[in-house]
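First comes one chain, alone, set out as C-alpha cells in the form predicted on its own.
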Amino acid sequence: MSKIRKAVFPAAGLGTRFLPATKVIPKEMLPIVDTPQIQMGVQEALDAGIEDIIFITGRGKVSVVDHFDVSYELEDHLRNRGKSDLHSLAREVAEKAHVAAIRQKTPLGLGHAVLCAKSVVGDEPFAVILSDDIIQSRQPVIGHMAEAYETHGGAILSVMEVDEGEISKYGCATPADAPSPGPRLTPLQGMVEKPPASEAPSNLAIIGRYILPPEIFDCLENVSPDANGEIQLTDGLRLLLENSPVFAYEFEGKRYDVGDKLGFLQATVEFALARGDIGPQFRDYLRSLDL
C-alpha cells in the first residue's frame, strides 16, 4: 500500500458554539494554553512523518495558514534581542509543513470539505485529521492509523467507546461479524450517524481522524445531499463500503472535545497542569480555590 504522505484539515467552520470569540478569531486558532488547536493536530502528522498539509478553509480564516508561514518581521524582532528561543519557537512549525490551501466557498458539510482536497490530494490515499479533537498518546494515533493501512489497506476511521447515553452525539460505528485483520481494528459494516441511544448498533463513537483511499472522492461526488443540503463524509463512507473494507481503529489515549466549551477549558488545565513552566504554580493556584 502506498505511504501516507498528505493530511487534510477542514477548518472553513463559522465557530458558532464559541462566538463572540470567533467572530473575528477562527475557532480554529483559538489556543491551549499557548498553542492554536489547529497547530496541535498538525503536529501530530508531523510527528507520524506527514508533511504535506492541506487547509480546507472559509472567509475569514486567513490567520490559520498565516500561521504556518514564515513571520519575518517577527522573527528579526526576535532575534535582534537574543531570544533564540522564542524564535525556534515561532519557526519550528513553518520549516517542517508544506501547506496548500483550499478555499470552501460555502460550508456544506464534513465530505464536501474532504471533497475540497481531491485536487491537490490526487490519486492516493490520505488522512484526515479534525482540529476539534485533540488525542493526548504516547505516540501519534493518525500515524498507526497510516501504519495499519499500510498492512491492511482499506479506509480506517479512529473510534473510542462512549457511555450509551452519548453515542447520540457522534457518528456511531457498526462493527461487522468477521475476525479483525490486525491490533485495535474492527472491520465494519456500516455507521450510523447520531443514532437515538436505544437504535444505537455498538458505543463505538467516531472520533475525528481517518485515513482514506483516493475511491472516497467518487464516493463523495456521489451521495445526495442530507435534509440540510450538505455531504456528509459518513455517506460518503457507507457507499465506499460496499466495494471497498472499512475498518475502526481503537485508539489508545485520551481525546479532548476543544469544540465543546467544557471539554476546551479541561484541555487547558489539563495540559497547563503539565507543563514544566507553569504546571507547579498553576496547580497550587487551583488548590487555593475556595471549591
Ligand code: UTP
The other form holds:
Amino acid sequence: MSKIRKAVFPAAGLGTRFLPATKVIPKEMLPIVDTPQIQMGVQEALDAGIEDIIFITGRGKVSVVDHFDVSYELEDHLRNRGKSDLHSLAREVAEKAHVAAIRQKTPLGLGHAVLCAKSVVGDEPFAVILSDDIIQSRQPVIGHMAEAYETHGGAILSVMEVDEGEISKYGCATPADAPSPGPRLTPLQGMVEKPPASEAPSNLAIIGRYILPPEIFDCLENVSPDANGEIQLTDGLRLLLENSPVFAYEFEGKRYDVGDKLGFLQATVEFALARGDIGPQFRDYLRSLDL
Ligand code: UTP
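Can you give me the structure for the form predicted in complex with the named molecule, which would complement the form predicted on its own we have just seen?
Below is the entire complex, every chain and molecule, led by the chain shown above.
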C-alpha cells in the first residue's frame, strides 16, 4: 500500500455553535490556552510524518491559511526583544508544513468538503483530520491509522465507545461478523449517521480521523445530498464499502470535542493544568474557587 503523505483539514464549516465568536473568527482559530485548534491538528499530522497539508476553507477563513505562513515582522519584533521562544513552535509548524488551500464555496457538508480536495490529493490515499476533535495520546493517532492502512488497505475510521445516550450525536459504525485483521481494528459492514439510541447498531462513534483511499472521491460524487442539501461523508463511505473494506480503528487516547462549548472548556482546563508555565498557579486558582 502507498504511504500516506497528505492530510486534508476540512475547515469550511460555519461554526454556529460558537456564535457570536465565529461570526468573524474561524472556529479552527479559537485557541486551547494559546494554540489554535487547527495548529494542534497540523502538529499531529507532522508528528506522524505527514507534511502535505490541504486546508478546505470558506469565506472568512483566510486567517487559517495565514497562520501557517512565516510572519517576518512578528519574528523580527520578538527577536529584537529577546522573546523568540514565544514564537518558535508556531514557526516550526509553519516551516515543516507544505500548505495548499482550496475553497469550498458553499458549506455543503463534510463529504462535499472532502470532495473539494480531489484535484490536490489525486490518485493516492490520504488522511482527513477534523481539528475540532483533539485527541491527546502518547503517539499521533493518525500515524497509527496510516500504519494500519499500509498493512491492510481499505479505509480506516477512528472510533470510540460512547454511552448509549450519546450515540445519536455521531456517525455510528456497524461491525461485520468477521475476524479482526490487526490490533484495534474491526471490519465494518456499514455505518449510520446519528441513529436514535434504540436503533444504533453499536456504541462505536466515528470520530474525526480518517484514512481514505482515492476511490472515495467517485463515491462522494455519486451520493445524493441529504434532507439539508448536504453531502455526508458517511453516505460516501457506505458506497465505498460495496467495493472496498472499511475498518474501525479504536484509538488509544483522550478525545476532546472542542467544537462543542463544554468540550472546549474541558480541553482548556485540562491543557492549562498540564502546562509547566501556568499549570501550578491555575491549579491553585481552581482549588481556591468555592465550587
Ligand atoms: P461540524 O459539523 O462541526 O460543523 O463540521 P461546523 O460548521 O464546523 O460547526 P457547527 O456545528 O455549526 O457549530 C465538522 C467539520 O467539517 C467541516 C467543519 O469545518 C468541521 O471541521 N465542514 C463542515 C466543512 O469543511 N464544510 C462543510 O460544509 C461542513
